[in-house]
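In the form predicted on its own, a lone chain appears below as structure tokens.
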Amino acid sequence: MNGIFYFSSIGNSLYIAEQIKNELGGEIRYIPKFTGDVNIYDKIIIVSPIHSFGLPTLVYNFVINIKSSKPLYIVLNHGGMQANALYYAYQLCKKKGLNIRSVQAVIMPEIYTLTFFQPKFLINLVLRKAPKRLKLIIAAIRDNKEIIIPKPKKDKWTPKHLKNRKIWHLLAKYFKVTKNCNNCQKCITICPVDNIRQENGSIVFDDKCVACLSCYHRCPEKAIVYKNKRKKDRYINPFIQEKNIGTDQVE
């Protein structure tokens, strides 16, 4: 059986995980909540967004703690540049002695829209093209195709990723909650690192943020703003059920 491990804040990675499950079968497991043994699966498939040219903190921690010789496949998704994220993930697995077979990437709608606007026509275009791109990725996993990621001639992106990762935990200090907040506490529930709490009737952000932007995009009232920018555009993948983000799908 395939173990499909994903990290998703707005549904892109969950959508990919569901497509893989539909084609290859298996169980979908949410990385932040997984405490079992990956060795119960025949293949280990990790689905993750690219965060600032590399792996999200929680996915990185998951990878470095894998103890298995089972075939490992990584599928990354990104809206902007993938930079050298594929090589970064590939080399991380190699250094850990993991049986990494491939690291592949697919373009999905951008989620890091704190400071810019993403046109809806572009979102729709990317979503229309995604299934065709995913078929090739899934076929490579089905066929156990080994894809070696060559070392880039010059890697200016990995140092930037490592630098940015050191300050991700500070991102939430720029979040504020407007008067639109109705105290539903959804942001508290969905945060994968328990970085949000209620204090004296107000929503408070601590310093453990992993920059996933779940709270920002999924607040029902769009009450969470970044640096007081009252941007209204938010994004949740339209082809998944939002309630399934952060849950497992097992038989």
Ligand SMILES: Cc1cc2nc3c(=O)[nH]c(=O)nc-3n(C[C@H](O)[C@H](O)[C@H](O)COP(=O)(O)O)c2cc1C
Contents of the next structure:
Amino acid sequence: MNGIFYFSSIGNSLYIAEQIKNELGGEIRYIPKFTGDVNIYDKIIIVSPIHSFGLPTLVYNFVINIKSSKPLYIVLNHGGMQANALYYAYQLCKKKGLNIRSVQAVIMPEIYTLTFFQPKFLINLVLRKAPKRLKLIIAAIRDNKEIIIPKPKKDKWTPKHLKNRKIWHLLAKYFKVTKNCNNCQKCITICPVDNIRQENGSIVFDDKCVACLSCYHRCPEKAIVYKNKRKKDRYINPFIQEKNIGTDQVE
Ligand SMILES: Cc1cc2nc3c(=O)[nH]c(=O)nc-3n(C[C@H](O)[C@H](O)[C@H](O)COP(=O)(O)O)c2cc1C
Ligand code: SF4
Ligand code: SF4
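After the form predicted on its own, can we look at the form predicted in complex with the ligand?
Following is the full complex, with the preceding chain placed first.
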């Protein structure tokens, strides 16, 4: 059986994981909560967003702790700037001695929209094209196709990724909670690293943030704002059920 491991803030990676499950079968497992042994699966498929030209912290931690010779496939998704993330992930697996078969990528709507606005037509266009693009990616996994990712001639992105990863924990310090907050506590529940709590009736952020932006996009009142900007746009993938983000789908 396939083990489809995902991390997802807003549902893009969950959407891809569900497409893979529909086509190839298997169980969907949420990486931050997975404590079992990946070796119960025949194929290990990881679906992850790209964060700052590389892997999100929690996915990186998951990969470096895999102890398995099972065939491994990685499907990354990103907002249009994959940089050298494919090679970064490929190389990481090779260094770990993992049986990496392919690292592939697909464009999805951008969620790092703290300081700019992504036009609706672009979101819709990318979503419309995703199924066709995913078909090729899924076929390569089904056929166990080996895709070798060559070393890029020049890599200015990976050093940036490594630098950014060191300061991600500071991101939530720039979040403010507006008076629209109705204390529903959803942000506390959905944060993948328990970085949000209530103190004297107010929402406060600690310093373990992994910059996933789940709280920012999924607060029902849009009450979490960045650097006091009053941006109104928020995004959740329309083809998944939001309540399934962060859960497993097992038989
Ligand atoms: C902290 C952070 C950094 C990101 N960095 C990149 C990036 O370097 N290049 C890119 O194209 N998209 C980047 N994105 C966008 C996501 O990769 C993209 O929107 C992805 O589809 C989100 O998937 P998810 O909903 O499963 O989390 C970033 C998103 C976040 C939250
Ligand atoms: S999710 Fe939004 S409304 Fe709910 S407690 Fe958090 S900040 Fe307040
Ligand atoms: S505080 Fe918000 S952005 Fe940071 S890890 Fe938690 S949910 Fe993600």
